[in-house]
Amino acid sequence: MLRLHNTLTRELENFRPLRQENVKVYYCGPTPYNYAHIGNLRTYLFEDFVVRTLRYLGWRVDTVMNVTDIDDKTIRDSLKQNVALKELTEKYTEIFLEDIRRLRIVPADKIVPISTLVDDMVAMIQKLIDRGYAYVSDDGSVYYSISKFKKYGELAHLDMSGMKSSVRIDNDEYEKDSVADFALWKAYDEAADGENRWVAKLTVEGKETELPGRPGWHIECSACNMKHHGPQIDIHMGAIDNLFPHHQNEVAQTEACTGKPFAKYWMHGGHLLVDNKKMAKSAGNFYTLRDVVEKIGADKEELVCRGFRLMALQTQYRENFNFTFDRLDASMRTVSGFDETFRRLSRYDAKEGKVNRDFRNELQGYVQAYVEALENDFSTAEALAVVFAFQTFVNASIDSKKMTLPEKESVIEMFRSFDSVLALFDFALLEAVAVDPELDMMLEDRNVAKASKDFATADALRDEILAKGYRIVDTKDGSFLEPV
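Just the structure of that chain by itself now, the form predicted alone.
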């Protein structure tokens, strides 16, 4: 039975979706005004692990992610750079999608720019006005009246008595200790908005009204969910930074419109630190994925991305994640260790036979332990420990030279099964690499020269082989050629 930590209750709960045949999952997408930083990407990695695990355990999962292309920051930077809002946001959306591809994150089934949902947001705002949860201010903005929603603060577990008292807040993001009516629709401000202007056609106190402006941040996710998932979802995920005000305001808006509980389970990822400090440009420890790759070396990009993914797997998603370059280097070495195991498997000359009972029982034990780890609140660190033990078992089986062909095939299939969640392995390494027979002869001559302590000849042959695009790998299993 899958158990997960529900932010709403602060407890581990058995996972029981609203409908057994389909799990609805939503997570907040990027605000595409610049490159995503590694803290953002850690959140998308945790969400990827959750979705992959649900599918691994047999659930059918439908995922939706918004793209916040109308926002204080996107408009601010488009004006600063003197480019159209659409041009700016499409550019950084594509960069974001490329980043998650490099990290082997499965994109959401539906990726929705909120600029396509303005009419849906206006319809929700109208409903909130009609039900008395929203009002129009003198400047033409529309605010949500939090005093009308009696459960306000439950998700974020706010002590309302200890909060600052404010009347209204129209910024998309604001102080964590401020509780105030928040903007559903922000009145047009030429200085702040430039040419970015939409019109909300609303009926207020029986009178049709046109309000130029743009939607507030919080209503965007509510409308996106309503459009693509309906009034209720199973799991809503995101970074802990978004718990308040953003997710709390989503609950207030959606439940005031529908009268139903919005998300059954809420899951939040911990903070990312760099060298145990908050990441900030002013501190000189602010990194995007591109920054990290550049610092390590572009020639190692694929290994860097797999190493960063492994680092995220090694930390429980609810815990703070401490990024250091030493940790990344260690993770990259671990990934290289998996690669070497795969190379050994590709070179292993397995004989025909069968899967013996002890071997089968060993594999079944690893599968059971792996599933139990994932069912324990998506404990990827525990699941990885199982995979490391399995890797040791595989290497020992290769060393013993007793593994049969069906057993080797079972091992590879087991790695594929594990990787449906981990997405760490390079299965191309299992494919035999065709080598020119002349190079094989040169390798044999080099080995003879080396055994005869004719190191000058051995080194010359090594260099000649390297010039032809191959390097010699000496292992306890023998010497092999692999492409540079």
Given for the second form:
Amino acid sequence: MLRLHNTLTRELENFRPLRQENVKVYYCGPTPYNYAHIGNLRTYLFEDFVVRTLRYLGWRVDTVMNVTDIDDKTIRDSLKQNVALKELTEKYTEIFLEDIRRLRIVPADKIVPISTLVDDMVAMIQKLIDRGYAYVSDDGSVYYSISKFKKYGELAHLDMSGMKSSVRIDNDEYEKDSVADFALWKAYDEAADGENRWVAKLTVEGKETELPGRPGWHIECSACNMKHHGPQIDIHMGAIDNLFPHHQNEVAQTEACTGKPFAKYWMHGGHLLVDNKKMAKSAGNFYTLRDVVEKIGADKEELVCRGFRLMALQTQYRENFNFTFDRLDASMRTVSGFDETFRRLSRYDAKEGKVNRDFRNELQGYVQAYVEALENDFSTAEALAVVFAFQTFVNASIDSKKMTLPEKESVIEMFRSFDSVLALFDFALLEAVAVDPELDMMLEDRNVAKASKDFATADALRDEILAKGYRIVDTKDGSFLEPV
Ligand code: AMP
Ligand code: ZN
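Form predicted alone already given; the form predicted in complex with adenosine monophosphate follows:
Next comes the full complex, and the chain you just saw is listed first.
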């Protein structure tokens, strides 16, 4: 039975999805005004582990993610750089998608730029006005009246006893001590908004009103869920900094419209820290994935990405994780270790036979432990520990030279199955590289020369092979050719 930590109750709960076809999962997407930093990407990795685990455990899952292509920051930077908002946000959305592809993150089934949802947001705002949860301020903005929503503060565990009502805030982001009525629609302000202007046609106190402006940040995720998932979802995810005000406000908006509980489970990931401080664009202490790749070497890009993925897997998702280049280096070496096991497997010349009972039991033990780890609130670090133990077993089986062909095949099958969550391995390494038989003969001659201590001949043959594009790799399992 899968158990997960629900922020709503602050408890580990058994996972029992709402009765609907597929498990509905939502997570807040990027604000594409700049490169994502690796802290942002850590959050998308955590969400990827959750979705992949649900699918691995047999659930059918529908995922939706928004793209915040209208907000304070995107508009601010498009004006500063003098480029159209759409041009700026499309550029950084593409870069974001490329980054997550490199990190082997499965993109959400639906990726929704919120500029496609303005009518849906306005319709929701209308409903909130009709139901008495929202009001129009003197400057033509629309605010959510938090005192009207009795459960305000429940998700974020706020103490609302000293709350001052009708204090207003129009920033998208704010801290707990400025808890206040928040903007659903912001009146047009030429200096701040430039040409970015939409018109909300609303009926207020029986009168048709046109309010030029733009949507606030929080309403977008409510509208996106409503349109693409419906009124209720199973799991809502995000990083912990989004719990307040963003997620709290999503709950207030959606539930005031539907009268039903919005998300059954709320899951929040910890932050990525640098030198024990939260990595943030505003603090200027951030690395993008590209920065990290550049620092280590572009030729190692693929390994860097897998190494970073492994680091995220090794950290419990609710904990903060402190990024250091030493840790990344260690993770890259661990990934290379898996590659080496795969190379050894590919070279391993297995004999026909059957899968021994002990061998099968051993494998079953790993699968069981792996599933148990994941079912324990997505403990990817524990699941990885099982995979390391499995890797040791595989290496020992290769050493023993007793592993049969069907046993080798079942080992590969297990790696594939583990990898549906981990997405760390390089299965191409298992494809035997077809080598010209002439080169194979040269390798044989070289080995004979080496064994009889005729090093001059051995070296000459090695150089000749190298000139033909292959490197000799001497291992404890024998010598092999690898394309350079
Ligand atoms: P943004 O593109 O700014 O909307 O952020 C995308 C996601 O990254 C949000 O879920 C943020 O909460 C999350 N996030 C921002 N900073 C960090 C950090 N240092 N570590 C982990 N996640 C973060
Ligand atoms: Zn959101």
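Please read these numbers as outputs of a predicted model, since none were measured by experiment. In this text, rigid core is short for the largest set of C-alphas that superpose within 1.5 Å between two forms. Positions refer to the first chain, counted from 1.
Shown in the overlay between the two forms, fitted on the rigid core, is a CA shift at Val448 of 2 Å or greater.
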